[in-house]
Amino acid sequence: MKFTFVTLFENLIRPYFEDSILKRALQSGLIEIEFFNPRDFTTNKHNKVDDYQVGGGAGLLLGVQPLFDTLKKIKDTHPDAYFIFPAPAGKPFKQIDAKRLALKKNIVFVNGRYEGIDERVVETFANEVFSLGDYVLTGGELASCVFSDAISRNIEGVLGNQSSLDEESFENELLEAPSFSKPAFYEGKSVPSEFLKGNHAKIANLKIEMAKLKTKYFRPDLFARKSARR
């Protein structure tokens, strides 16, 4: 999997891949990252990439020419490119999207700045537009890091124990059951007694019930949708 980041600020993204699981995935060749800076494609004599909004409006936009030419170059040289635009107007990014997108060969994250991106660029190049949440960030880089992290975890070999994905939150539309580390007793608090008896079938059933209770408490919306499908 190759992640291509279109951004004015490479240093906001690159450090995220310099530690832990994603660093190992890079070193093993399971993922690649590359960067394109629209500033390298601008024809403006002052090397500007922002411009005023046609028709007026507060703030500047990431201009159409530099970004359009950047993405055209990527599309011409990356036949498998799949363009994703992080934006508040997009559909919410979910675990099912992370799993689906992990099968792609090259995902291109187009990161806006200022007041956003000229809509003609989105209409021409976007395969999908995703939102991280119902709030506005100063740019798309943080969302791109989140999306690429979630996708990477679903690429075979990235996690040391791939079966751990089966118990993560949002699998089967439930939050992950509460987890406990050793020691079993600490500061007067104990883990559930069933966890200490060694009956793995009963432990598995208990985790399912705990996952349901946790989901009902923290995400009643998610629990209601799952219940309605029964």
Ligand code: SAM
Given for the second form:
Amino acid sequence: MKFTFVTLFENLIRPYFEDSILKRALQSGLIEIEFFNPRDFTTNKHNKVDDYQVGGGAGLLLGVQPLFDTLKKIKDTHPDAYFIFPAPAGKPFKQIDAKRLALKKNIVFVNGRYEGIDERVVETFANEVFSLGDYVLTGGELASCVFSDAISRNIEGVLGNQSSLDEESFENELLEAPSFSKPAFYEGKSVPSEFLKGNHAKIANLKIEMAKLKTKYFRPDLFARKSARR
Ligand code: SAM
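What would the structure be for the form predicted together with the ligand, given that what you showed me was the form predicted on its own?
Below is the whole assembly, all chains and molecules, this chain first.
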């Protein structure tokens, strides 16, 4: 998978890939990252990337020309480019999207700044628009890091133990059951006694029940959706 980031601020993104799991994924060639800066595509004298809004409005936008030309260049040179625009207006990004998008070859994240992006650019290039949540960030870079992280761990080989994906939150519309590290007794607290008896079938059943209770408590919306489907 190649992640192409369109951003004025490469340094907000690059360090995220310099440690831990994503660093290893880069080193082993499972993922690749590259950057395009709209400032390199400006045609004006001072390489200005922001511009006023037609018809008025508070603040500046990322200007249409530099961004349009950047994306056109990417489209012409990247046959598998799949354009994702992070934006508050987008649909909420979910685990199911992370899994689906992990099968793409090249995802291009188009990161807005200032008061956002000229709508004609979105209309022309966007394959999908995703939101990180119902709040406004200063730019798309954080959202792109989050989306590319969630996508990466669903690419085969990125996680050391692939089976850990199967038990994770949002599988079967449940949160993951509570988990406990060794030792079994700590500071006067014990793990559930069933976990100590070694009966794997019983432990598995208990985990399912605990996952249901946890989902009901923390995410009643998710639990209600699951119950409605039954
Ligand atoms: N004026 C825009 C609005 O009210 O919808 C907000 C623009 S925001 C200050 C600048 C950029 O940050 C956006 O173009 C987008 O790329 C990114 N952004 C802000 N909030 C976001 C969110 N919740 N999810 C994803 N991207 C976001």
